[in-house]
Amino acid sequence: MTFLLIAHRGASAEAPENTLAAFDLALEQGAKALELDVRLSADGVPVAIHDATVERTTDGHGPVAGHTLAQLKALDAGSWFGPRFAGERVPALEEVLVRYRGKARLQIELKSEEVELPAGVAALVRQHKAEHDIILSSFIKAQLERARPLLPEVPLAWLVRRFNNEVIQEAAEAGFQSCCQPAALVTAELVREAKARGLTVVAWGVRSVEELGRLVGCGAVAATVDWPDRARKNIERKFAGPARPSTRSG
């Protein structure tokens, strides 16, 4: 079985989230997929940052949408996490596409409701021929629906905070490829129902390796994790199987 571990905002337990340092570390730790949050700067450039404001993860103040790309690039996006990350910057989506295309699958979360966001992301994906390297996800159903005609070949993953048969039906009827829900809500029964409707199940909010193992047992195909190295080692142990006996004598 192949279970995809998606580094949530990079290796965000060990490096400042949504920075090149976090993404690089995730790849060093063996991650095959990276998740990042994308919003628009004041001048319409897609950038990787989670919050609507810059205070929590930079030394700046105010809304992301109130800063131009140049102003966002002037902020320190690493010192809040630790002194060795001082000088990390808010990356533009284009930097991420250029740096990791062909090296990792990118799950790009459309984080804000700006109607221009899907088009801005789609234009960069097309420009860098990254259509087969990405997944688009969002809690905002309308953003996925806006993205579909722009990137019809790209899988769409609907992020939800509840998981039941009604959600599965709604996701299937919308033509999405995946449902992404809190790990605690995933059950084998719901995974079977999702698969029957043509959906894959991806979990978020995984808190422990034990929970990760339960997700694998339920039939989920992927999960976002803040600690890809620990998660990878746990998954490898789970599927390694028993050691083969030695055939050497004496």
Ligand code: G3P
Second form
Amino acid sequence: MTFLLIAHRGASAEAPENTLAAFDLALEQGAKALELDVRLSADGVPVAIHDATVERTTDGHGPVAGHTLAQLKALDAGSWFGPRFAGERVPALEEVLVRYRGKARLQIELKSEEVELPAGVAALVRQHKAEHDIILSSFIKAQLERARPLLPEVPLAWLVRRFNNEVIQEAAEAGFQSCCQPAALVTAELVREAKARGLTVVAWGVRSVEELGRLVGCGAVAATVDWPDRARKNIERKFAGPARPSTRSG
Ligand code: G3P
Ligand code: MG
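Complement to the form predicted on its own: the form predicted in complex with SN-glycerol-3-phosphate (G3P):
After this comes the whole thing, all chains and molecules, with the earlier chain placed first.
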């Protein structure tokens, strides 16, 4: 049984999301895959940050798209989470590719609407020969469709907020490899339906280890989690099974 745990924005329960500190920690904890959110800076550089504005996760103000890479790099992306992370920076996607390629699968979420974003990401992926290390995900179907001809060998995962037969059909017709939906909506029946249409099911928004266990039982292949360490230990326990009965007669 392989179930892929994807560290959501890194080990984001324990370190500031979408920073090298969070990604490094996830790897130290044994994560084999990292999720990051990517947007464009004002000068067109793909950077790892979730929100459209910098307020929540840095000491700056205003839209990400209103900052050049140099201006984003001047911000503190760690202190909001805790003083020991002071000085963490907003990583450029390129830094992430260079640092983790070959060490972890990267689920790169095309977060923003800019039509130039898929091409910017694809160029870096080609430049760093990371085609076989990544998955591209997005809630924005058009971004995945823009990425496909640029990186035809890269799996595409469509993020949705609902899960039903219509979504499965739409994802299959679009030629995506996975559909990703809130953990609470995943059922064994829908996973079967998705598989029959050639799609794997990835869950997001997992709230507990119990829910993670339920997802595995339903046949989902992966989930993004903020706490990869706890999740891994729990999954390993689950698949270790009960202790083997002794073969000794006494
Ligand atoms: O794993 C999917 C997840 O990243 C989607 O939601 O808002 O955390 O990017 P969000
Ligand atoms: Mg995301």
